[in-house]
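A single chain, nothing else alongside it, follows as structure tokens in the form predicted on its own.
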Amino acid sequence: MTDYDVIVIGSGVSGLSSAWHMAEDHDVLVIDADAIGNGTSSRASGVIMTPIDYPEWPEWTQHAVEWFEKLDGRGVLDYTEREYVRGVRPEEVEGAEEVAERDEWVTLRDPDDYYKWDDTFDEDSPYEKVLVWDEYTGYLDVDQWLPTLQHMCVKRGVEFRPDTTVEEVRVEGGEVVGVETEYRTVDADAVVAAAGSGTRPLLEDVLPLPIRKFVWNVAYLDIGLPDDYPMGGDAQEEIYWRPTRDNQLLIGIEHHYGEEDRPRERREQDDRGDQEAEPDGIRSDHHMEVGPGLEQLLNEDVPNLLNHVETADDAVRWEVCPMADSTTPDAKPIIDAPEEGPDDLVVAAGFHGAGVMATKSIGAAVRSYLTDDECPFPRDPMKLDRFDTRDTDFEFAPMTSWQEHMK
């Protein structure tokens, strides 16, 4: 007899969602090398822009976001529905028209109309049109969402083992039989690997995954926002923004952290050998520093896009994810029980910073692999075999595939 039906490795949103879904009728153990929910998910911006980041997956989007709407007020969760806007440059108008025609929750507006409705964009901005998503978008604070999700798991009987490192996923005869932790062996009928950027090294000898690390930078600006300030982003600059509950403006950027992207002083320190750098340019101790990209954008470009931003001097707080996020060659996640891997192993990783917004859908997909339940959305776009490579030296792809429609 095994110790558990399912072991989930990782207690971010992927792991907690998987555990909650499986615990309905299974004995589930969640193991994490850190405190529960203290990994990359804990540093997420909380922007729920699922239809923008997953434009080709409408069923996935609806399944995910309707859960936030339903759970608003549960535990300590406060979910705020808020429209999301993106400026459209002249060369992008034709593609933007296709986006608005395809998606019923998107409208394409003239900038003058939008300026009158809300003083968001500078009248001298480069935008000819404005795309507005007015459904399935909003924001939440992850320090509310993670404990709420953990509490929901506890109510279903999930057991947690924090501060416990999984050293190996055990396989016998082509089947998963449990894990080896730093303390002891734990048997299980199935294992869900949802350890973020740690998933690849964890499974290196069992199932190589094309997952590489990257980080993002965020600044909080104290600029006196008007009420109901919309969320938004600019695909060309690869930035996004949202208001916060204390009326600050959060602005974030994907930061690739390749050799040329690291701050000069960090490159010099690494070159001196003060810290060992991994091949992808991320230091082995996972200590990150704010790169120059976001500060430069705040000083030079963002003031020409948003009326309320004048300079990076408005920033009262800077953040960078110290654990590193993970991405895949197409910037979309892997949720799969691959045939090339052992039986009863499910992978849920590589979410490119878009895991929190898809919490409910992640767990539903995982459950569909471990039970006879039908998945409420297509799973094929997330399968591992869509990739020709299992290496990590692929080019970084921003999660702005919808921008392909706007060229």
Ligand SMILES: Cc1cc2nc3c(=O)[nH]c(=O)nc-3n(C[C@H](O)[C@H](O)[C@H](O)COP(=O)(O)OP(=O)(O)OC[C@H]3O[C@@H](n4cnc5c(N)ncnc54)[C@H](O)[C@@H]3O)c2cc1C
Second form
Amino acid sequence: MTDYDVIVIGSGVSGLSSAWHMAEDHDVLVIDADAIGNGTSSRASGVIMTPIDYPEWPEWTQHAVEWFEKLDGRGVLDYTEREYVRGVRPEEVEGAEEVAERDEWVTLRDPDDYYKWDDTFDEDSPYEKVLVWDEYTGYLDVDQWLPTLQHMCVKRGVEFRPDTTVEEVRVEGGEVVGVETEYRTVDADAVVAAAGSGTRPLLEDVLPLPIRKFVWNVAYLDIGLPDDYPMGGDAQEEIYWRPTRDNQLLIGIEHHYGEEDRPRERREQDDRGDQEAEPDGIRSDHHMEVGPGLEQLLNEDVPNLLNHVETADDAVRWEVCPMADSTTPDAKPIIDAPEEGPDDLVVAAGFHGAGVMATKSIGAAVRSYLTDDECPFPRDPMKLDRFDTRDTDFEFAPMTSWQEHMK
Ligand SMILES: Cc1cc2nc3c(=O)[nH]c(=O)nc-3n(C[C@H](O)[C@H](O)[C@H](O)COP(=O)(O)OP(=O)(O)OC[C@H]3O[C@@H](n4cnc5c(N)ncnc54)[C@H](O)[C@@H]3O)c2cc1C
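Complement to the form predicted on its own: the form predicted together with this ligand:
Full assembly next; the chain just shown is listed first.
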């Protein structure tokens, strides 16, 4: 007799969603090296822009976001529906027309046709039009979302073992038989590896994965935004933003590593090259540092894009992601029980800044591999065998695939 039907390694949004889905009819143990939900998920901005980050996966989007709508107001969770806007520069209009034609939840609008234009964009902004997504977009706070998920898991009988590092996934005769933790051996019929950026090192000997780390920087500006300020982003500057419940502006920027198109300041700093690189290509000094790239953006570039933003001096809080999110060669996740790995091992990792918005769909996909349940959306796009490589030195993919259309 095994100790558990399923062990889930990792208690971020991926692990908690997987555990909740499996606990409907299985004994589930969640193990985390840290406190529950204290990984990358705890730093997320809570922007739900699933149609923008997963434009080719409408069923995945619907499945994920309808859950937020359903859970809104239950327990501590507030989910706020809000449109997401993307200013369109003159040279981007043709690409934006294609996006609007192709994607079902977005429209391309003129300034006169978008009533929040003047409240949103600076009068000197370079934008000629705006793409507006107004379905399946919104925001929540992860310090409400993670306890909500954990509570839902507890109600289904999930057990938790925090502050316990899994050192190895145990395999016998080609099948998973459990895990070895820093304290003891635990048996299970199946293992879900949902360890975020820890997934690659954890599975190194069992199932090498093309997953590498990257981080974001975030600042909160106290600038008294008007009510109903839209969420949004700018492809060229690689930023996104959203209003907070107390009308601050949360603004974030993606960091790239080992590429030419990293934010300028950061690139110059990296190029000085006086720090040892970790094997995965991220220098340890960056983990805890607020990047000067964001500060420069807030002082120089964003004031010309967004009304209300004037200076980085308005920042009341800076956030970095000390533990790093994970990404893959195409910036889309791997959710799979690959044939090249042992039986009964499911992987859910590589969410590239878009894991929280996908919470529900992650667990549903994991469950479809461990039970006879059908996956409510196509799962082939998440399979490992779409990649030729298992290395981690791949090029950093753009933030969202629709960006290609905007160039
Ligand atoms: C600043 C920032 C802003 C973001 N904003 C958004 C956003 O607005 N919307 C959105 O959808 N996404 C956002 N993201 C991305 C999102 O946070 C991630 O995609 C998501 O949280 C990944 O969840 P996860 O469960 O895969 O990983 P994690 O949350 O990192 O969880 C993995 C867990 O595994 C544990 N672990 C690792 N190795 C081991 C081991 N060997 N043994 C035991 N436990 C282990 C870790 O301790 C960790 O708790 C943002 C990320 C950052 C950093």
